[in-house]
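We begin with a single chain expressed as structure tokens, specifically the form predicted on its own.
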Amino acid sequence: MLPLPLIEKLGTLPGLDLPAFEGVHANSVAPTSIRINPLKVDGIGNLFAQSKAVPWCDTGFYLPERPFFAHDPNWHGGAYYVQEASSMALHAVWQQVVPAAREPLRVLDLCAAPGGKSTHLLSLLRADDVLVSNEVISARVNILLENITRWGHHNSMVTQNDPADFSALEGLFDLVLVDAPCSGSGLFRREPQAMQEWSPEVVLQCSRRQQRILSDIWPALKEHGWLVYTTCSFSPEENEEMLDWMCSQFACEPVKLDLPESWHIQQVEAARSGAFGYRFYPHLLQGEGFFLSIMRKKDAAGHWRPRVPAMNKMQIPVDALRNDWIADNHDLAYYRHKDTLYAMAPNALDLFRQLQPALHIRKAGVCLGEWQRNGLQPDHALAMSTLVHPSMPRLVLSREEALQYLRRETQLPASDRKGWQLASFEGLSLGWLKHLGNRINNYYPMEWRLRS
């Protein structure tokens, strides 16, 4: 049963559907749907049988049933993600908003945790822009960087910061994607208990942490820059009066998307403002409930003059691993800390230096592992992304192998050859083995590992 505060607020919204919207709660499933790593697989292919395209995003499927995919070793190799369908209209938002001819951009994912929308960015970005995917929560901080690893690209980072501290930022993103903390009405359908903890003092704490967060976020947006703003919340407090407090309180526009009257997405307009924002109801979709807004800065933003660190001159083997290791049709830039080596884009890097004394970052590209005095250690990372030297050895495995492999056992087939190889299933990397002859070492990491 749907709170009754929140079925009154509702119903003095124009044009929704109050017996259809209760009844597609009380009755219905929620559709399972993946989005699939374009970095890594071609589509949907022989992932999955019997799949269903999301009518908004070229990379999401529906699936017919929800398997168990922690015991599908292409979701551990960064294949694909599982992700709310709604929320993927950002990928109609993305070829709407940004254009094709363009200067290299700068994103932030301020609330990125677990990782789908930074996931699906990565995935839109081109190689030469950077996203910055940052999360305040110690405690959601490592599915984040577990996510982004799996993903498999080099031009990005994960930092873990208030939104506060990226004030000081003045004008260095070119787009910044708000997917404010809320109070979460939107997956009542997918997740029941969560209308236990759902008041309209909750909506009203919500609402307050979201303009704190706006507020914080606004001055590191450039001049004509877009914030996205998202929830998965029903409650006008959260939306469409968001937009309204965002045109009052900043220089900015709100931005029409021309959506297929197919979709059926609705377009909503701000009481006071007129903004445009756009509702997914379950009742309409194949979707949860969502909210996304689209805002452009009009204000003059001020520029942020970083202090850069003289970076230290550290001998770093590039040669060693461009010939044993990593594969050379890639623009890379190396970092080096104490005896770890990192790869990641040349724009990445020069961020990452300007971030460094102002943030915390918890990663930056790719970690390739630590240079021994025999060479390289390498790192899960590099086994993840798609740097790894085409000739690098692999170990291919049948599923329950890869399983075994997920689980980190040794008990794995023979191999004629020794030292590094990847393990490999259905052409995906899962991770680093090491073959001594006599055995076999896993590398698996042992806070991945399959407990199942």
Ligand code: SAM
Given for the second form:
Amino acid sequence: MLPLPLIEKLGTLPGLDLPAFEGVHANSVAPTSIRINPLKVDGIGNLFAQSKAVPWCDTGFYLPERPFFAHDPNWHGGAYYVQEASSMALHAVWQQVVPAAREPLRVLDLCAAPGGKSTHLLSLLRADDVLVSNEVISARVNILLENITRWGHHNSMVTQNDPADFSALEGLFDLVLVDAPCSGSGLFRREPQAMQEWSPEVVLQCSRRQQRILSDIWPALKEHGWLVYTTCSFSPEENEEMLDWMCSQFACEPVKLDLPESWHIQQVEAARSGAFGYRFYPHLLQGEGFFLSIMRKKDAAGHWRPRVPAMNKMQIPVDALRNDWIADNHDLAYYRHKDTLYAMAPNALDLFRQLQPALHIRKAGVCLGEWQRNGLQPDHALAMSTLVHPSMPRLVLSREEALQYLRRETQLPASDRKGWQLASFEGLSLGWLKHLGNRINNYYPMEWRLRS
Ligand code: SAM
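Show the same protein again, this time as the form predicted together with the ligand rather than the form predicted on its own.
And the full complex, kicking off with our chain again.
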């Protein structure tokens, strides 16, 4: 049973069919949906025999039943992300808001773990745009790092900072996504046990925290930049009332989307400001409860002037990397910290150097590995990226062998090639292994290994 105070509050919203809303919570299960990674796979057909398209996202698909994803090597290789369908509406926002002809963008995903919307943004960005994915809660940063690494892009960065740490970076970002921590009522169908923790007081606490987060991040948005605000709550205090609050605090212009009626996403207007919001109700569409809105910044932001420390001359063995390890079809900049080498898009390196003194950066670009006397000891991130040299040897594994590899077992098929190789499943890299003649060393990261 949905909490009564929530039902009473929602009863005040125009046009909500409460019996249908309560019925879908009592009598149905949440659909299973995934979003494919266009960097790594050509289409859904290579992954699942049956699927149906998510209307508002070209790369999103519903599956007829929920597979055991942990036993699918394609999931481990970053071929797709399991994501609730309503959240994929970021795709429609991007297509309507961001012009095709434009300068490279700097994008911030402020509340990013576990990485659903960050991986989606990476698929939407161009190679010369840069994404900063931030997560303040330290216990949640590792899963974000893992998912971003798996997705394989080299124009991203992960930071671990409080939103207040961004306030000084005035006018830095063209687009900021605040997928706010919220009371979570939109996910009650999928996680009914979460109803026990819900109360009107929690909603109030969440809305205060959302105001704090928005106040902290607003200065970091560029003039004419976009703030995308989303929650998975049905409560107006966290949604329409938050839009009214933003319009009272910031010089911003609400952005109206033009969404097809057949999608059944409900456009709403905040009572005082008339700002537009978009509600996703599980009784109207195939997805969970979700709210999104977009504000455009009107006032001239100040300009953050980074103090970029001089870069020490770095010995980077570019020729050796290009000969043996890295494909030559990417525009790359390199960075070295002690013996560890990184590669990233040139714009990502510029931003990394600016942000280094200001933020706690946990990842930048693709870690290539340790440069040792006998050459590169490759990092897992290199295997997950698309930077690897096309002639790198691959050990082709069956599904069962791939699962053995992911469990870090070493009884893998024999190979007549010695040395570093990629463990490969259906054309997708899963990680590194080293063939030593009489045995194989499995370099799948210990902390990622499949335990079942
Ligand atoms: N965007 C993520 C995705 O699509 O996978 C989901 C984000 S979840 C709705 C909200 C995130 O905000 C959580 O990861 C949570 O740890 C983080 N968070 C919690 N308190 C916060 C705060 N005070 N400031 C910023 N983020 C916070």
